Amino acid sequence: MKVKVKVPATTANFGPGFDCLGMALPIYNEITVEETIMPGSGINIQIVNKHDDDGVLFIPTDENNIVYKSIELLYNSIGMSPSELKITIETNIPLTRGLGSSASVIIGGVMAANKLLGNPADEAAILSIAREVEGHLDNIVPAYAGGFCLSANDDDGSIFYQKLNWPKDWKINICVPDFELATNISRSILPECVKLKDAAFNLSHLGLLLKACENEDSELLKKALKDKIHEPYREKIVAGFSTIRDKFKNNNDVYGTVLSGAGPSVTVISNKDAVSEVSESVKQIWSELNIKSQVFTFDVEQNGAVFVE
């Protein structure tokens, strides 16, 4: 039996929504898990590089692979161990760019293996296993559920989330530079503790952000998309980010500029009239720093992970 799952990319944090806000994007990885026929064949992991990303060369193809680790956790949760499996990972989401590539393959692997096993894990269990491997929910939840999601961990370890409104006229411009930034490095520069006033700043702005989306209020969104918990530290290692943000600060057609996840990709929210200007300006800013880049304009992907026939 063979099961394939298609999982979207994500952009997360959204300024004040550190580790709790994330959005699915229409770029996809596909993960196939297949029971092999020959006993004793073991675990076979293949990587299909769909976008010519050099980072794919460094993905482990043994028990250290995060897809295998996720599947192993699922098997262990029901008292089993994976034995003869072929895992194929087709990569379309750029690696180490802040677009949720890890979350997508983790979710895909768990869902595919779960179906092979007869669906012993419910949604809560799937998300819990994925969280254990990935570490946080802001990418995992929208990769699984699609849409624009606010997610949380409760004190007892349970996970819950809500899908939020995202106005159709608000375009998501994903600006991807031609350099990598591993999440563990981007996390390592964050402080162990944050100042009380900074935490209060983010809480208030997160509330404003949720209200702006609910009311489709672009002026309020401009005020809300600010952060004091992660971007002030990460902008030091993301070349050009502060320049890009300042470029659009007074542009009425651009509603905000934030890091995508841990970076280095940048998310610019605008109306449709500013899409070309955003693309040209961002490419020019990075070009002056000798950095090649691509800019993609998306609407939110409302569908999360889906099985492929």
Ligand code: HSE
Given for the second form:
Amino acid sequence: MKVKVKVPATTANFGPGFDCLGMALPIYNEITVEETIMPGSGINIQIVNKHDDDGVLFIPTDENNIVYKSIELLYNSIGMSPSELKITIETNIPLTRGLGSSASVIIGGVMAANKLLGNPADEAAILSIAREVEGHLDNIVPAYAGGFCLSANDDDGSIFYQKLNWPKDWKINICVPDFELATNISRSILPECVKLKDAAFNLSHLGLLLKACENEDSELLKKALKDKIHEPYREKIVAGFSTIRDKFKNNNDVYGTVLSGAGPSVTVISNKDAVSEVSESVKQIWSELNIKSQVFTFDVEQNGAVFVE
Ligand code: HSE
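Given the form predicted alone, state the structure of the form predicted in complex with L-homoserine.
The next block holds the full complex; its first chain is the one shown before.
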């Protein structure tokens, strides 16, 4: 038996929603898990590089592979160990760019293996296994559920999420530079503790952001898309980010500029009139720093992970 799952990319944080807000985007990785017929053939992991991404060469194809680790956790949760499996990972989401490529393959692997096993894991168990490997919910939940999601961990480990409204006219311009930034490195520069006033700033701005989305109020969104918990530290290691943000500060058609996840991609929210200008300006700013880039304009992907085979 063979199961294939298609899982969207994600952009997380959205400024004040550090580690809890994320959105699915219409680019996809596909993960196929197949029981091999030959006993003793072990675990075989193949990577199909659909994006011509050099980073793919460094994805482990042994037991250190995150898809394998997630599948192993699922098997272990029902007292089994994976023995003969062929795992194929077709990558289309740019790697180490803050676009949820890891979360997508983890969710895809767990869902595919779960179906092979006769669905022993429910939604809570799937998300909990994925969190154990990935660490944070802000990419995992929208990769699984699609849409624009706010997620929370409770003290007992339980996971809650809500899908939020995202106005149709708000375009998501995902600006991807040609340099990598691993999430663990981008997290390592964050302080262990935040100042009370910075926590209060983020809480109030996250509240405003949720209200702006609910009321489709772009003027409120402009005020809300600000962060004091992670971006002030990360802007020092993401070349061009603060210049891009400053460039659009007084542009009426641009509602905000934030880091996508842990970076280095940058998310610019705008109306449709600003889309070409955003793309040209961002490419120009990065090109002046000798950085090549691509800009994609997306609407939110409302579907999460889906079985395609
Ligand atoms: N929220 C994470 C971070 C990235 O900013 O480090 C996505 O999980």
